[in-house]
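Encoded as structure tokens, the following chain is the form predicted on its own, with no partner shown.
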Amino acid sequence: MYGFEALTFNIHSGYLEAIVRGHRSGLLTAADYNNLCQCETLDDIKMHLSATEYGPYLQNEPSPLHTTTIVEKCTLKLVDEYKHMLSQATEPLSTFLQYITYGHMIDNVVLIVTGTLHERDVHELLEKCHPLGMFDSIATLAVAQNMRELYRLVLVDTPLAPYFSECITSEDLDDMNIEIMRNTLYKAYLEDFYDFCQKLGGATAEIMSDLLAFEADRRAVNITINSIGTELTRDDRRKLYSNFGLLYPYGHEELAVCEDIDQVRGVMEKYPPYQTIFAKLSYGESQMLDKAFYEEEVKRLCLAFEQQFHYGVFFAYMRLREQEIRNLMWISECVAQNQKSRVHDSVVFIF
């Protein structure tokens, strides 16, 4: 019931919306990033972060610091906040919050299956998994030889089970099949999340449909660019695109037949919201495309906070915090490798 959320929203979700808006005010500002970009060592970064909400998580870390330690502790803060919100949430917000983690679950499954294929140690792989995407039987993924076994032995009891119906085959797992599996799972996940938000209705449906449509369109562009020059057929490519978004259905038809980055650009420039993204790139260039998409996503996520009485703020906050951790990882890596001239290449300012 659009417009009437204000009558009942605060009964169950008012406290958590206040909490998430409070967390949002703790995100790093442009001034913080400028200070971090001036740092000479990782210990300088730790000192600057000690004055922020990351302070308590980094204060007991001994020198010399490593980039992985900084990223791990910053991620731990996000996980703690998420767990607190989930423990306080009632339906349907608790289900909404769980949906946010399914993307990390898919990434973890793909990471472990790919690592096992290349004979990496399972414990080493588990350490690299995102903590928000962990589930009980994740370590047993290593025994699966094909999609059918992967589903039957491990994933049938996880929230990802319904998304596997489209990619259960008896083919052996190789790098190409695993990437197709990742994108098929993501497609099913995004469509399911989109349908769930539409059922919630109101401002949540309006804001989340915009954010998820952007995510679906970005994935469609990335799938197209990454599959140029591979044996993936046009029909296979089209099957990996989500069945919603600004590009659906006519943009998908055109993207499916693109042979190079400039043809992709030609398709995307027909859609005004994406014209500005591709205007930042010179012809034939795709390296800066990810950053341009991240900048556009951050703008949209910040706009979600302009409206009240909806669940989009929880999704937006989690995504903004993840972008902040990516920024910190890039700055830390540039400082650690003495490449400070490149520090602004991948930092996306949030405010």
Second form
Amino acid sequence: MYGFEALTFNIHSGYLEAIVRGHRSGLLTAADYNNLCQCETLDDIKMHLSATEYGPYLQNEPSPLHTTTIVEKCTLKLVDEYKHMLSQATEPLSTFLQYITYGHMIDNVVLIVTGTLHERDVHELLEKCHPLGMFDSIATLAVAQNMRELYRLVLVDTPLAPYFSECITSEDLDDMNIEIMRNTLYKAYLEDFYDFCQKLGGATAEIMSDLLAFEADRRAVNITINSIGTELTRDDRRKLYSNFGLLYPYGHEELAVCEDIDQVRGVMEKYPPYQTIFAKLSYGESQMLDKAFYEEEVKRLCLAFEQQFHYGVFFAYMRLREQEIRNLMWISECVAQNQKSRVHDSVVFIF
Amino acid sequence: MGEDEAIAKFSEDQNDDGVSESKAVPVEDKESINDKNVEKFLDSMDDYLILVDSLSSILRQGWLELASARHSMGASRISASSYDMKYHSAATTLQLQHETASSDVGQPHFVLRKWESSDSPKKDPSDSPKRDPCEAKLEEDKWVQSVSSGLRIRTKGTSESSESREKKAENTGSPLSVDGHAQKERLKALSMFGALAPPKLRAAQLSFETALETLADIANVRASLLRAYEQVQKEMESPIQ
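Switch from the form predicted on its own to the form predicted in complex with the partner chain and print that structure.
Every chain and every other molecule in the complex is listed next, the one we just looked at coming first.
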């Protein structure tokens, strides 16, 4: 019954909620970002980060540093925290935590399959995979020639198996088919996650519905914009949109026929939560759309911490850490390329 | 020598039929030719410096746009491991031709052919390059080394001018407007990072494409600069008659 989580939540999940709220207080603040934005070299960034929770992960890295090294080590911290929480979690929280990583699993599968199509070495590709999305048989993805083999040989024993029912064909894998596969899998994953959260009920269902609906809507907009000018048909585009969210179903019908960014703007401005996002952009411009979406997402994720006794805080923390790592990546790139004046183009302050 | 004496000397060189024989160029004409060559040299130098500055700013912009695309798509999706290692023909080639105009005989001219489809039929032999581009490049390097001694290039802080962009389009023959075939080939090239390329990645591609055009222009202007320098040097060494 919604509203009575306080009676029973702490029995199984109180410890982990306290842990995740402690982790949340370790997120970088605006003062930290101001210091980082004034760094002249990547070694300066390392020095500033040594005073944060990232310190132990970067202290042994030799100079000269590379931006990918900073991102990798910061990601390792997130992975360690996640594994600790997963090892301590009981059902249904453990399943909820696993759902959070399925997106990375999909990205890793697509990375291996695409790399194999381009005749890259499997070991090189495995090094590029996100650690949160790894599974045991991932290396055997390289032997599959089409989606049917992909499913039958490897993915049938993974959590992604249920998501393959909509994209199993015997067509050979090419760049467009792989992209359609990626988005079809992600659509199925989001819908499954949404249904799982609805079954959990209570504050978790309410908060996660809002967060997942925003994710689904953002993906719909990105798919629309990215497919402009490509050979993806309107029907195929429509099939990639999730069956929930604020834009479902009428917004999706209008997005499916959009031919340029201004038409997308026209569709989205009919929905009040997205009016503020598109109000920040000038006509014909789409470069700052990502930052506008990230800012809105961070606002919603921070609001998840305002309520207790729900699983949404775990999802929110993971996403906020990923945003922080994106911020660090952008700051490092601007410092490395000597373009500090552009650092505020993509940094999203969390607090 | 005064003006009257120069005209008298010119008259003496004329034969009985009244047709002038070009045994010696009048001093004033020779000086004006010298001035033109020096002017040509300085113009080429100016164009070269503007193009180099423009290239630097375009490349900076391209690298930042690429970093921005990595920021939104994820570092694993845009990296060197995404490159397609299968054999495929280059979408863009550089051809070396030699000028045949009397004033610039032997001067190399670089032509960039962009976005040639790998599915397109074999080119007409008259359009095919006269030699292997790598060999042509080596020959060009040798020619450049033999002529360019002691040239010091100064740097300017000027931004790219619209005139240099238009000149870029003229030299490479590529129109500024995007046509369907070029757009299709662009998306095909980007498909190694995913079939649905975001606007930031497309912008980065355009920046590097512009940088490639600028490089071809720089090569042409440099050839012209060195030719003009060679002529000025010859005139300085030859005695005034």
